[in-house]
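Quick heads-up: it's one chain on its own, the form predicted on its own, in structure tokens.
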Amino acid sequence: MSDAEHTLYPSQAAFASDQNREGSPETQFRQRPDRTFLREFYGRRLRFPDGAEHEMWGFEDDRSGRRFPAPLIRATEGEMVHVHLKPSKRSHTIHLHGMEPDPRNDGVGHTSFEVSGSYTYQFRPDPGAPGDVNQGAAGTYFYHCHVNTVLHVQMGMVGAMIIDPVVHPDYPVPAGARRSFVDGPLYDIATEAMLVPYSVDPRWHELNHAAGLSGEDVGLDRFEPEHFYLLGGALSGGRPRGDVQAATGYRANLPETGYPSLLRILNLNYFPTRARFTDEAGAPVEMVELIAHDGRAFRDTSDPTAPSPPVRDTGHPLTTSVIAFGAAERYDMLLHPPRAGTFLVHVDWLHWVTGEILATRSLPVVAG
């Protein structure tokens, strides 16, 4: 069928009103994938690092087992990526949070469709170009169910997604290293890691799949967590063991020991959150260089007629000891410890109204 024979919609609203509400839709304009990922729904009780067990819903593939968070999706700019969803129970979607695929593949159920049988989402991340602020998709993202969104994300239907940059001939990449974006700084693959704050309101984990969707008040406007966790950990090495992938600490290279270590933050918490880097005595240490936010590199855009280099290349690196962020925010940062030894990253959960610290969890950052 030619493009001219396909229905053209005058608006997103018109497109949305013409979709089936749920089922097994056909993947339109399906292309041969470079990478394929399977995501199947599961529900079970999982044991967390503090010994508490929570009823969780999540995504698994054919090798991951039923764990939380869901398996990582990782691809490279320019690749055609397929994510095959099989809900197996009720209706779900996969929203590629931060990406910009066409509406059928964005996974927002109320503007397209929900999936009760199966569907293959497809997308191709935009390749980056040096100095171009308008091109490139390399960075940290995540994917989640967008049906009854706040509940399903809290229940565990969520996983990290990383898009790696294409390699440009002017910015070669040596063995053991990778660039965070096409003309970005090199980092050490072996010490790349993620920090994922997450908290649990046990009351929410007793609700059903469609709680609140018919307009009834089930309390989803009140998030009152009692359990606080730091998930993630190293991205290299073997598959995680246990029900929950909890972070236990991080490694940070010194300049003389290799390329810098890259830490990616993905906030799955519903409160304002703060990460603080200190020495063992609690004194702040400016050892963090922010290089990207929500999948977009920090670039110097002061001259709209000139290329936009990374801010670090203009002599103005974004270094800090404290990062404040909200729900669903992501940061990419290089770690620059001032010396060998053990440092700490403390994560504070802050109350929306009072600003009170509800909980703090800390992990070691070992430099050497």
Contents of the next structure:
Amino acid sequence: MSDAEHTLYPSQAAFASDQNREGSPETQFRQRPDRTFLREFYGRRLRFPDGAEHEMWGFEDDRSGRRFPAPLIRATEGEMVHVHLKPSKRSHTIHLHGMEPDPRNDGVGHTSFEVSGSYTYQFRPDPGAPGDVNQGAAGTYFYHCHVNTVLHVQMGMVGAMIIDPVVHPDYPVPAGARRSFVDGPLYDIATEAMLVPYSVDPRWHELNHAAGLSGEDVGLDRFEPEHFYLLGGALSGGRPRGDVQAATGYRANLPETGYPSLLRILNLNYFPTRARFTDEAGAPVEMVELIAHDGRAFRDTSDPTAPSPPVRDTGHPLTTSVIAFGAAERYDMLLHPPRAGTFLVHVDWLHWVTGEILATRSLPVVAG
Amino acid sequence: MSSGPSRRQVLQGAAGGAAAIGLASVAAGALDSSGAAAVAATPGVLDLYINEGFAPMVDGSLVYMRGFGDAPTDIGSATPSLRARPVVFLADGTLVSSRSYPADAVLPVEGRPTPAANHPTLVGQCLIHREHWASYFPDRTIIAETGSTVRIQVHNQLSQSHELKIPGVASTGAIAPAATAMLEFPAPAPGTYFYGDPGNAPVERLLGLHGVLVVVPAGERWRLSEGSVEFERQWVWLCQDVDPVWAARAHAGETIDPVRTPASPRYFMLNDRSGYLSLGVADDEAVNHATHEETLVSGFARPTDVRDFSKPDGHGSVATGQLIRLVNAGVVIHQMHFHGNHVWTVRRNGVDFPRSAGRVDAEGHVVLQQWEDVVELDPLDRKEIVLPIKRPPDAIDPVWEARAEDWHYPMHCHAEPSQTAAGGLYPGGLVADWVLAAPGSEGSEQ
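So the form predicted on its own is up there; where is the form predicted in complex with the partner chain?
Full complex below, order starting with the chain above.
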């Protein structure tokens, strides 16, 4: 069994410093892609919105420039997707977090290989079907390097990924609108946005690629963030500018204005976060409807022999003013402002042991 | 394939089989290095000894710990008893020492249940055995069938007061140094419970005084509770954090103020193992063997339907996966991320999530059965999840159809500092693999 297939190690240091590495492994059963993304490694000091500069490692494509986070990967269920990794001098991988392909395309060294030359990750997001809780990959994801992950993710080797649903004839999609899953509600493309909390421990950004792997204590057990950022913003905002794609605020449609606005949240921290929606005076406003989590719709599965409709279609929408989301979690939500005007979304960073609020950042949500 | 046990399974059964607790267990713990004797075992009563000693971490360093052991040992012991071997309180009143449950079920070789048959239509998939396989449990697990009475005699070997408490169920109250307390209670409702010393929380718990109580419905031993989730086999995953600074201060006799000097864990364990030990790739076959049986989830691909884990498929099989009971004895919020399959979350802290009419609670957590690829596990939280062990949905057809070897997928905490040991050594923390077995690798049953 697996013992026979795996090298055995006398110590953790021997294991940590001997992950499977390959130069340019073959993509098995390579297909003609519907979508291709290039992700090349870069390292560079980037200027953040608070004026701080941090040494960052990241992924760029041939048009993105060296920016943070890495460019969005966006594809549709059922498409053959290729992500071509060129790691530069050192070994890296791309793990498509939440996508579930075979191990060679999962981007983890100890279950497949790390890449030093180049590799094309290949996968096909599972198509969904209306009312089917057991199928469908549409939703919000992210991708990141899975080499010395604790360090490489903090260093910036990470980007968002969105899988759009197939269109089913019973759930048509008019111009200007989209669904976040096959039988999900229509949302307004023009105001679709992301909210991505991220924070920086400057000490970590002075470490080297393989820090700690040989057993030296480099303090990667202590994440002590000093800078707190809300990344993301509008997804239809055109070509991003500046080193860092920070969110500056959100738009939320009223029913008379158009389809509801969709906000996708992703926690890029190692600590838990909490998003709170309030009015300008700070009073909670239940203007959020959660519709999906980790790339799967919230469905009513109470009838074992009948379709599982989205919970919003059963008279029980998941409405709230507060969302708790820890490291790597994603939520898709519709915004339902109660009236025109300005509301606020506040994000609290909580210490993972004490629960103490380390920082709060707030952005406007303008309803109109 | 046949459904009968293979020779290998029978041999395995002999090693993992149950033994009535009595004289044998007394003999095993008769003398420790200080010469203190274990008490004579009383039939039907579990003796736990609150001991101290030094336990090896994944980098080889020794850290002072306390624990509920099953024999008296002292701090000078080279092999201190800091965690008890699994036991089962049966509904008929007997107490047995056993790493596996149910005792009359077939033991899965290396912890991996083999299928009943290939699926008649789905390539590379199988039909699983129903109510067939035993499950292995890690140290620190106490299993109780409904209808049983749990009787635990707790002997405090240390120089401070301690307690064994199962929140919401029972407690010994403070046990003075060198004193013994008897805890007796009827098995509570089926589910997963934490036990530990609540003293100076979370200090004593983090020093190692913790474990898991699993209550099983006696008449439905392959379900989470009566009429609830059915599973092929089950697992206990106990998340643990270790702060060696706290440990050294406790060893020196200091009283730790957890507010003034919060814990700063440097080691992160799953079922008392980290990193390469937890992944079953150590050059110690005995450790790897136990890790596979207790921790590394493994099985053959099968169709599943999360609407009904007892859905018959017309071939005597059901559309279910394997149940994992997650328990966080540590102090950090763990984020359990599964590669390869999303998991279906069914329960938190003893309360089933509903399948309809869900809500968002005051903290901002969704209360509804749902798919997740990251399961948040707060300190002292217990959650039950089902790993479907289904075809990874985004693998392309030709790769799936050509599959000839086991597919390994990581499970790791995504609060990434938990992936370190002693400040580095990635991946040296709270990590495991789960394995989708290759078709045709069913072993000697073939």
